[in-house]
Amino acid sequence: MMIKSLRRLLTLLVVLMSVSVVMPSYAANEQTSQQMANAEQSTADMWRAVKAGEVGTTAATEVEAGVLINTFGNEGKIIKNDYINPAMMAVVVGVFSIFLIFFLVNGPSKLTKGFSGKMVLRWSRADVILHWGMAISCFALILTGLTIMLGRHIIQPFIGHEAWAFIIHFCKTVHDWVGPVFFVFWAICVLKWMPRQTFKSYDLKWFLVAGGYINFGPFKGKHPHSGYANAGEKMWFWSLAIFGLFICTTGLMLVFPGLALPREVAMIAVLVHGVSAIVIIGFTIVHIWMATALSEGGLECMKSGYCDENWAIQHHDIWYDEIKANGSLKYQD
């Protein structure tokens, strides 16, 4: 009897002790679970807070520094992928195309009356050497912005890896060089010549006969009057000033390293920087058709500053009546 008591006792004693092992192993169990799971509720809300933009507190002292993730600047790249690089490249072939079909179904506008042989000075030397100046910086731009922004689906797949990382710092050191370049020229070209590119009532009839450029139809024959700059070369005109103001004014901001822009505003500079190309781009293509394969002799006026009387009567009709009115008008010797 007594040793059966003994048995139980040490039972219960064993019973005991196992309770006392495992209880609080369990516990202890139990409180790690949860501070895991307060940890990873507390990682969750922290990264949360990261990507919404909360500033925190670092060693760096540049601006944002304590911003770690900022999702503007990936939502800016979704919309220069997604929405500015695809324009880009349809203006780019659009057109191209549609005024190489114009120039192919309708040919370039004739001088009615022929090539007079007579050279009327039009632009001055200055004026000459501006124009070019710009015009070339322009075209080195647009070649390597269109490389920058672009070449990455057309040229890359196509060569190897050390070709294009070639081009591709080729074309940003040009492009980062040549803007300080192009922003002098066209500064100086807009200031002096602002004040013969205000609209006049004639200009919208200009617009109505496309210039006088359509060789078939009603509106073959029809040379709408204009002053010293056509209306199309007024559009070009301020649409070259109001888009090259902020493609000059954002390419500086991204350009300068001294600038210390926060994200919001770099990723805005680089959307409103590739928009305004876009529209730079379309026009420039248009004014080269225009000034080349559309106009006989119209060329000629950025070659020598001279061009035949006869194309300014014909294109530039109230321009040359003044500068005949008031004896300003110049032959070449």
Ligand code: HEM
The other form holds:
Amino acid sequence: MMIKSLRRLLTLLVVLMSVSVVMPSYAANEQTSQQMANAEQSTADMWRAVKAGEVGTTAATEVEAGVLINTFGNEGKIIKNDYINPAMMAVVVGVFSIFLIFFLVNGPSKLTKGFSGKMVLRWSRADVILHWGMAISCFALILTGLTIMLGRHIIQPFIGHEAWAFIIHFCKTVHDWVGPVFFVFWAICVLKWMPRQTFKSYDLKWFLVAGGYINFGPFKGKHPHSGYANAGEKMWFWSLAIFGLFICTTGLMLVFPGLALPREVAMIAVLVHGVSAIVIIGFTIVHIWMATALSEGGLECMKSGYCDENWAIQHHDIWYDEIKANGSLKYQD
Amino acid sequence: MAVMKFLCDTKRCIECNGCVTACSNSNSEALVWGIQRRRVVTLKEGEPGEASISVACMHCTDAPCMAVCPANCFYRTDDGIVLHNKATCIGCGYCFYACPFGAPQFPQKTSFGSRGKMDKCTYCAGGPVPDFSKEEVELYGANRIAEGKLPLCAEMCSTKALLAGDAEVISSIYRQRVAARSNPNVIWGYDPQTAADFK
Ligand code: HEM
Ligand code: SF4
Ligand code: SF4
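So the form predicted on its own is up there; where is the form predicted in complex with the ligand?
Every chain and every other molecule in the complex is listed next, the one we just looked at coming first.
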């Protein structure tokens, strides 16, 4: 009973999520069901009806056993192999190299006034733990997910059969079990951090000067206004919130065979999972670059929870002014 | 090289499920409870134009299962038979989502995570382990192809509706049948004459 209603709920969710992705196939389905309705008694029409997914009776009991032919999965295969997989490859290689080149040309974004040595409280202990819980589980899912999607092209050709069998099993098992862990961390982080992530008018100006990270041309030395989170971080947050919802929902659908989802729904789940992974992985690469290399003094926030006072003034002036004014500013002892 | 295929003549199939039983018998060591590699589907049951078709893996020339498998564990034999390696299969289910005929099946249906090793019709051609080994019998079932025989389902079909063999050969047998029924343009050889047609 519970499984059944859960299954219905998930089916509805994924259908809603992917209406845009499958619109063309939907139109085709409508056409084919029309053909089925008009089907005459001739064999040619029967064959057409079978191709359109006509359901017969059978003694077999597995999922959709009465369906002789279902072409939807093959269309899904084409979308996955011809578009999603290459797009993932392009995003991983592309985003990484663009940032590498940008970093080599531009150099890091330094603190104009250097370090003050005075540390201001930015993240609570709980926030830091939550962040690393989400980050580590997400990173494990990225590495194992990438192997599941692209490993047969980029790993298998270069290793022996036994090694490949071990790697793909390892990745599948880790991905299955870390998935729900990520889901829990993700849900808490999104709910807890959401209030600080609403867009403000000054966020638009932040984009216009590319956040002040560019060290040459007309952008040099610009420090746009920003609250607790800057416009870039807000974009990252909302992408992770939205596509995280998609990826967790579809992931959970795929990880419970007992749901016995219709093949169309399962295939759509695979496609939505893949597209969401592309977005999340693209942003993750940018996020890690920014935190570790580009923004001097940024990583400290997530190590101790404290940031340098000059970093707060340069990168999050509105937040700094606010906590200074209302007295909630706390220095490290 | 031969290209082995199945072909089911709907004008002959009488839905006796003999092929299903033959398959289960031939591959009994490899089949866990609840898995049935072949099934017979009847369309328009009890109505004019009723037709039954026996279906299993069709050993597609451009196989969708092979194209989506993350473990890349499928391979094609010299006879055009699509087989897979259970040692590499991770039980993700992608092949089942992609296959137009619903051929791949899984032993674990209720647990969390993996569905267990995928199982499907092997065309009675065993798997990627030594022919006739204990391992082959237990994982994949019969290897009648290595014995120079055709799949048991087709061999035992009481009406010879289910044909197995080189595509050239079985399609020419089928063409001869259709010609003999003097209905050369009909695709599946089923053009029912019922009371409704004579009104
Ligand atoms: C940031 C988080 C995640 C990323 C980056 C990610 C990435 C991926 C990728 C790239 C694939 C391969 C898709 C394909 O081949 O089309 C995949 C498959 C899969 N993912 Fe995720 N995923 C994430 C979260 C989750 C979650 C939360 C679950 C829920 C348990 C999950 C469960 C699955 C399952 C079941 C598969 C199918 C393969 C398998 O059965 O192991 N994923 N994931
Ligand atoms: S499992 Fe399905 S897709 Fe693969 S060869 Fe058999 S019929 Fe074709
Ligand atoms: S279930 Fe096994 S054979 Fe099917 S796609 Fe997944 S790994 Fe490949």
